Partner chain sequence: MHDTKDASTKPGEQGHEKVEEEAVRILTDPGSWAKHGSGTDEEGPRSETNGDSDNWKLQPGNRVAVIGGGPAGSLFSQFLLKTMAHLDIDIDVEIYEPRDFNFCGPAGCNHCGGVVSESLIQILGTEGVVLPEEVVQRGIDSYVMHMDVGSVRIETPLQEKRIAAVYRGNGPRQSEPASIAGFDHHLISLARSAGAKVRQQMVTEVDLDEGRPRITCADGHRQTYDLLVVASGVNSALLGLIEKSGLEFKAPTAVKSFVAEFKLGAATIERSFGTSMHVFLLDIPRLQFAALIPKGEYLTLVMLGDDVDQELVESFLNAPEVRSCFPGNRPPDNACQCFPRLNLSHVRRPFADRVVFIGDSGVARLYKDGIGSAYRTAKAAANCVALHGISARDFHYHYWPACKKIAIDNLLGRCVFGFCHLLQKLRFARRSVMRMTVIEQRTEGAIPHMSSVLWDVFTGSAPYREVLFRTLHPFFLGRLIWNLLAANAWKSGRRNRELSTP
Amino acid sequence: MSDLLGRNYQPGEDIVTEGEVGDCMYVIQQGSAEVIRTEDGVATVVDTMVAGDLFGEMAILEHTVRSSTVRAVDPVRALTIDRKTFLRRIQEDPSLALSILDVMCRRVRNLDTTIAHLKHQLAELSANPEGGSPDGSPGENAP
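In the form predicted alone, give the structure of the chain above, and only that chain.
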């Protein structure tokens, strides 16, 4: 397959790097990749993507830097779509825009669920700083 539309990435290789200027989006055709965010110098895997998943759309829609690093877990083949091609394809087939919006909405819903779960855990820890459970029994890690 030609490298004009995409390329192969080896395990451990960064496909995109957090903070770099994004000029294209990607569709994973084969393999899997981790999405990694760095906060206060600590890198955290926040998602795993597989064949059929896309990423990088925010950078080309907003003209911003990459919000995460995406790293190949195993050999990855990724199709590359630049902004000009993306916009042309949307004009040719507006349902493509709806597909992208669907992906973005699912991500927002997943983030909402994760935030709610983390807030709940934080509230439990704040209510019981000694490590016990809210009902007064010792927590899992209590002696």
The other form holds:
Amino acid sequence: MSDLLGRNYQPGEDIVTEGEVGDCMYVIQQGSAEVIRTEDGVATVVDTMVAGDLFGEMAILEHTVRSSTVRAVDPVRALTIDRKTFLRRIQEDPSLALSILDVMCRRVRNLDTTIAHLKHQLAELSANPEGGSPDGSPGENAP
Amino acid sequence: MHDTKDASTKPGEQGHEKVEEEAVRILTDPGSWAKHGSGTDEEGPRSETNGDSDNWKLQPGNRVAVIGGGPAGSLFSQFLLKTMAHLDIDIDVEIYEPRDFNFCGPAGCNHCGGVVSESLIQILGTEGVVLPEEVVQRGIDSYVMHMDVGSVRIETPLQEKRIAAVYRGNGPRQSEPASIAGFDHHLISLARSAGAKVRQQMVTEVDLDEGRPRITCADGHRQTYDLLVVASGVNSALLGLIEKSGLEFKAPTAVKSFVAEFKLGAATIERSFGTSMHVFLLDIPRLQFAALIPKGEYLTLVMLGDDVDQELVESFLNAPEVRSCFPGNRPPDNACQCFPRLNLSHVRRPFADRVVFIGDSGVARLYKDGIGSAYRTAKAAANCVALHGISARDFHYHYWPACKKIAIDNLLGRCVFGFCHLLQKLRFARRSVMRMTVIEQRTEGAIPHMSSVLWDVFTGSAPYREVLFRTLHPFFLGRLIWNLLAANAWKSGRRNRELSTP
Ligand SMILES: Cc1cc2nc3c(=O)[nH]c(=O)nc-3n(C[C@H](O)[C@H](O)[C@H](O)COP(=O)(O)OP(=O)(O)OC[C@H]3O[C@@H](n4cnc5c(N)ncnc54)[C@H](O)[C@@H]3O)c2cc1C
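Would you mind giving the form predicted in complex with the partner chain, to go alongside the form predicted alone above?
Below is the entire complex, every chain and molecule, led by the chain shown above.
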């Protein structure tokens, strides 16, 4: 694995860290990683990334800090994509932005599903404060 | 003409022998094509049509022929099919490719150094093209520059392997390709998965059939298409035939270069070359650039220059700077060698109504990242065809700008390589470049002025325009002049010597 493309990360190692300034994005070449978001000191896994998945694009497009931590679950090999290379190419070929839009569409769809699950759970809880599914999983009618 | 020895086959693949033989003969020896192939002088309509008409847009059920399944042809097919699927338009794409990229040796190989540039690796990653383990023979993270005044290793700024050393076919002749997959095989498989049909046939004639392109194959198969994409590179006689076909096309000029594979074994390669590409700036007449690229069990030598021949190869391999890189101070006999042609100019009008030339057949980046320019022209042509149309006018407005950009950058590239050539000739200049690079590489936190210029020239990572402008910056020039004085006035050339071979 050491002679292959990209950089290697050990299980548990952070590839990007929430709050850090970033000027590149990443494509996972091998292995899987989880996306962790910390809210009020509580870390929650919000997504999982596998080979071919791209992340960190928000820092390239928005000039902001990383919105979540991405941590290797198993040995991960990831490739860095520089802001400069990406923006130079996108200027020449705007259709390259489609791949980023694809990633974002998938995320928005996942977010929609999660919000719907949470709203459904919240509605069930407020209708029946004693009940609710014990494992916190959405009910059968969840979208 | 071309020194490609007999191709080797793998057991069980004899079925393709006839096609393969012919592929090798014609593709690697265009001279022999003249004796066997047939041309046409037939004139066809070449109107500069208004691209607005639906007649000039691909319709459901239309057929597209792609001649050549190298990087340009395969990437074009994949991108076109994906975009048409987005638009919900179902078309047929047929790739004509006589080579079987699963063969070892010249029969299955598109003869090149096999370095996939840093910028292309990143963009392919963004496109969702991940190169699997069996395709990448070695990830490269540094360059070692060799000159008579010393050697210096230039590290990637990121400490990450972002350059891939690949085989274009299934490894050198007589290699045991246990876990090898060629780059071209991978790309054509992706095109196939996107819906392209691959026909293992050689196109021998292109003409027009009532304004539509028609192709004829070596086996007599003849078919008319709605769009013809020529991605046959510069190493076959097809472009010469198209010149005669009345399409107002002039093939790009190409010169002979050299590629060889040395079997050294994985352990020796790891020990002597590591994950660095070794480049040589030597004062040998007619030599522009040479590099040794470590792969799995083999080391690839690439030589570019003014019509490279055996004599030039010998004088390069006998240079002490080259010999010292090999164990025992002597390069072994090579396992496989060829003299492929290298595209050095661009086609003035790489399109006509319903016909477009992409990759090396149209324009290639000068000396570096030819696969990268094949990707760029393939993507631009696919976007033009899917989103705008297939008339000459559409190609002129929506495809030609991408080619022009590469061609203009190549002009500036000539200046960059002019400087490199000067460097090869002037020992005092070599001393100063060596000194400046060594100091930058040794000093933590130093701004890598010279190192980044050399990195971008060797890797082809940045446009030549950017490299040239960086060298014209007063700060760069100031440091260069200072090093010129320091390296020569104090005769510290010998002190600069840093034999940093891994
Ligand atoms: C010595 C040398 C070293 C190089 N090293 C590098 C490098 O390290 N990195 C890099 O990025 N670039 C390199 N290049 C440039 C690179 O090889 C080309 O730019 C690139 O291969 C162009 O891709 P293509 O698809 O346009 O053409 P090609 O790769 O040449 O593919 C053309 C395809 O068309 C097929 N074909 C030809 N004629 C016919 C026909 N009549 N019918 C059907 N099919 C046909 C061929 O079989 C072939 O598969 C090098 C070039 C040379 C000469």
